[in-house]
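Heads up, the chain below is alone and in the form predicted alone; it's given as structure tokens.
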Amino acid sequence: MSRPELQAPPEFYYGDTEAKKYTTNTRNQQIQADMTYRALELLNIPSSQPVFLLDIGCGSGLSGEILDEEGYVWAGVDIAPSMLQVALEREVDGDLFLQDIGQGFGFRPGSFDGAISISVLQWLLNAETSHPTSSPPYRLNRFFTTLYSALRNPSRAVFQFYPSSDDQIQLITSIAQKAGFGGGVVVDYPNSKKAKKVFLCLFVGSGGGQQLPKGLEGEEDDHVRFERRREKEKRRDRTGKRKGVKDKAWILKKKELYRQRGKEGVPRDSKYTGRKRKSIF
């Protein structure tokens, strides 16, 4: 029996050029931005704990990028090469992993607090052979099944995607529910074509009475986009590098968790604890 083929989306068969010139549109981060945001406020996770999250479809690190200075902990999958590629020289913080998300996950049960997704979901719904294992039906399953496994409980998945009908909707939902997901989807902006936004807001367990929450109603607020914009562009120097958000309390943070993750080697705690040397200039 032949192995399937990968189910991929147009990224999958970029070129390093072409992988670049993605990331560096300024329309694509600004589309990127504002909907990790939005995810993350979906995600609802409290700010006084230290999280892992796992960013689904994570690409050159656009989302990635925004997880690190919000401070999160994080590791990004994705099927691209040449993505990821991009990513590393990015110096985003999160360990990258090539995958085949419609295959499943190999994470250890409980292994996040919580995962994201952009414009990704949608691209499980592709069959491109006959083989049973190309189908979405599979795919989704086996997706879904793996990622409630690798959250922990009680945790939240957050996936912004493109469904084309209703009837994609309901399959989708139906099989992330009969995974073992509470949640369903949630729509910001629903009368406007230009702003309409779908994600769905996924729980594991039902600690601390998790509802699903309230789309945006109305129009998309461009003063919010814009403060948004101008906030990142602050956190970053004259040749668009990012600036350091690494202060002793993000580090701290870090540290903890790695430690909790039973990571070996983890730096002692010490008044030098994020301390910047002085320049000898």
Contents of the next structure:
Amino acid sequence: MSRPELQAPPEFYYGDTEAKKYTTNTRNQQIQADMTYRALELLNIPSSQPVFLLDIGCGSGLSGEILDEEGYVWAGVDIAPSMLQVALEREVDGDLFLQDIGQGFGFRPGSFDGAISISVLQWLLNAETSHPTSSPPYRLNRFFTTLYSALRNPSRAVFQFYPSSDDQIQLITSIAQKAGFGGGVVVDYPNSKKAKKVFLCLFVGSGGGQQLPKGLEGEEDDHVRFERRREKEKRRDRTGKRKGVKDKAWILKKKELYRQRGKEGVPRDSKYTGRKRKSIF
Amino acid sequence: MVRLITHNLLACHVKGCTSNNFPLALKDVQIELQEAEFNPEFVTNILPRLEWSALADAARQVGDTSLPAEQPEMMDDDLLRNLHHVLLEIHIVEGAMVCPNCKHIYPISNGIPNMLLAEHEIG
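Alongside the form predicted alone that was just displayed, please also present the structure of the form predicted in complex with its partner chain.
All chains and molecules follow, beginning with the one already shown.
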């Protein structure tokens, strides 16, 4: 299966069924929650400070729920109406907007204390029409410049996204820097296939005071257990060497062999040969 | 749900619409009240970002007259509570927001405003 962003534009890809699936899948919920907590950590908001956040691509409110739990006041934008509908049903506290982030925001300067965005930016990297306003660099530029002005100074914006190549990371960071942002890319678990996560960590008004956080290192230990042993077992089965049960044919063959060798007391064959005893024995 | 706090931060973002594009006028709105936890620090923190007259106007349009037209110099507890109510507890469920400059209409249905632009309106 190819990446979702290559299949259809987000507002169509996340239709009613996909929106439900996306939100009810517990594995997906877990991943989204982990990434939201990590993004909040990277956002580095001093605790006890009451802030107003923007959730870019809030979707069905999986990340919004966590913002609610943590006591943040927030507003969210998303382009998929079905996802927003699910968010309404889940009764998240934030304000929801149906908005194409590639068209830019209309928020007044300095509106938000920070922004997070989970698994969204890669959707901006595909052109849907040949119109010039639909080209990825144009949309990214519009997005980052309007976001930059909507954020307070100083503040941060953290984006988790799935780039498919280094060129994409390059493109996104260069446009963000042109829009005025400082900061860069933070990669968690860079050596792991599954747990690797790319965060774009942008600063408004760095002023030398803000340093790019370090990505998490080390091996993740959350892969499925016994998977390797199961693989090995399967491989042995496939070679056909292992026949687990001693069936009737095998028993008859052995008895025949013993008789030929002249062994005494070999039981005679009957309809009971190789049958299982009743459990009453 | 559009609360008045976000309405107060929202300007029109149609191409070329850069002046007089705030505040978006509310039209035929239906509101819903939902209680929210009162956090005086949040209200004082957000206060410098708000446009007071626009907020008071918007509040009056949805039928809440607890805010004075001018921003008072001193904030007392009652006023903070009123402000909290106006900002975070009034939700606009149906209606529309209209840009005072270019007259672009942002319809609100089921609590979600549609901020999508046509191709020729993208800045």
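Rigid core: the largest C-alpha set superposing within 1.5 Å between the two forms. Residue numbers count along the first chain shown, from 1. Here the structure is a predicted model, which is why all the values come from computation and not from measurement.
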Inspect the rigid-core superposition and answer whether the C-alpha of R38 shifts by 2 angstroms or more between these two forms. no
